[in-house]
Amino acid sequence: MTTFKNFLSEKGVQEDLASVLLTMAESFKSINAQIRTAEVGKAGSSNAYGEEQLALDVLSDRLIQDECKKNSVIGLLASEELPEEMKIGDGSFGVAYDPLDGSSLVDVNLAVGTIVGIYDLGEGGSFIGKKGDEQLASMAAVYGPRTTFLVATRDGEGVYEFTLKDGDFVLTNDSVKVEEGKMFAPGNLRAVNESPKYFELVKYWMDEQYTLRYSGGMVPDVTQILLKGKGIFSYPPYSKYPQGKLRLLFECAPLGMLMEKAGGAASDGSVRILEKSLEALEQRTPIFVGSKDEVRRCEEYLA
């Protein structure tokens, strides 16, 4: 079996970047252990965007912070749970993350995940002004019946899956590819009442007998598309979230990178997700991510 550490060495991943990736893998182990035993109730607080935090949101965020602080090459953090960027050292690497995506599903025992985007920000850098195309790597962990993560690097080829076995992550899929096929995960179905175009798009998927696969968690739903090798995840804007609900830095850019590296696509309906420049940490965006033809169909229907 190929461990994640050996994989990074075999692929010739630059030493500092490899150390950041290994740091994040260690944080996934810690979060996985806590999910199985920790309190799943509310934390009695809200994050920077006014959303009520669960105890596991706060705990997962702290676990990632603690792991990153051990690594001297990481200088800056940005989390969906923090109001501002957090400087933790003088390293040039920045880690942007959603510590526990889909955390509201924990109490009903559905899969949840962690999303990570890694950047080289230079000395005194910031995530503001960055584009998803500038990510050096992205990762998406899923805590389900098994604990797994997907990873891609900017200079590498493809997307790889690792699975936690006997305390270490080992390579279990070395060829994650997304092509075409009839599967859909339609987020924000409320929007069909406001958008005739989105209604027609959803109706097309139903009329063409697409398989519905939607859990309400972006990480497991997009991971399913990546591992099944087909499908589309959609989350359009509507009146409550006219700019979209999902966040560019913490969710959409990292998952967009993984999808593109697997041969798929990610768009906000007109602009490629990885071309969008970050103007604020809380910046939101619509997203359509999956097979290239499906993303193109979304753009055509919603134009």
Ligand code: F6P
Second form
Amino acid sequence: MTTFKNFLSEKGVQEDLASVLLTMAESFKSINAQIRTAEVGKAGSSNAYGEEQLALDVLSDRLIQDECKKNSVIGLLASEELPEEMKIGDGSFGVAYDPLDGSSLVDVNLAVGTIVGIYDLGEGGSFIGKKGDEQLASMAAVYGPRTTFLVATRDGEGVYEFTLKDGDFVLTNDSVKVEEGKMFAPGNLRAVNESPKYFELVKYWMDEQYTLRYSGGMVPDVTQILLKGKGIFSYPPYSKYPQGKLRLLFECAPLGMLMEKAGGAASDGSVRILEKSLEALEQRTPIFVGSKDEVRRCEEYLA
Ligand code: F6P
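Could I have the structure of this protein in the form predicted in complex with the ligand, to go alongside the form predicted on its own above?
Complete assembly follows, chain above in first position.
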């Protein structure tokens, strides 16, 4: 069995980047432990003993911060839970993350995940102005019946899956590849009322008898496409979210990188997700991510 640590050294991943990846894998272990044991509470609410309970997304954010602060090569964090970038040291690496995506699914016991994009920001750098193409690595952890993560590095080939077994992440899939196939995860169906083009696209998928696989959590919904090796996830804009709901830095860029590294594609409907430069931390984007032909079809229907 190949542990994540051994994998990184076998692949010759640069030492500092490898240490950041290992830091994030450690965070996934702590978040996993919390999800399995913590009471499901809301930030600011009290438990039966009058103690303040933290919502799991806030707690997960703190766990990642604590883990990152132990690694001196990490200088800057950006989290979906924080209003601003957080400087934690002088290291040049920046980690952008969504600590617990789909956290509202925890209380109904559906899968949730953590999404990570890693950058070299240089001294005094910022995530603002960066493109997804500049990520050195991305990761997506899923806390489901099993605890797994997918990882890809910019300079390495392929996407790999690791699974938590007896306290260690071990390699369980070294050929994560996305080809073509009829599976769809159509997000934000409310948009069909406003967009006849999206309606036609969804109708195409139904007419062609695509298999519906949608959980409402972007991480499991996109990772299933990576692991089944086919399909499309969509989240178009509509009047409530004119730029879409999902965040470029924390969700779309890292998952877009994993999809491209596996042979798929990610687009906002006309532009490659990884080419979009970040204007604000909270920037949202529409997204169509999955098999190449499917993403092309979305662009054609929505043009
Ligand atoms: O961004 C959080 C998130 O829960 C994603 O994981 C998911 O794809 C999306 O929101 C679903 O949003 P909604 O249910 O509002 O369409």
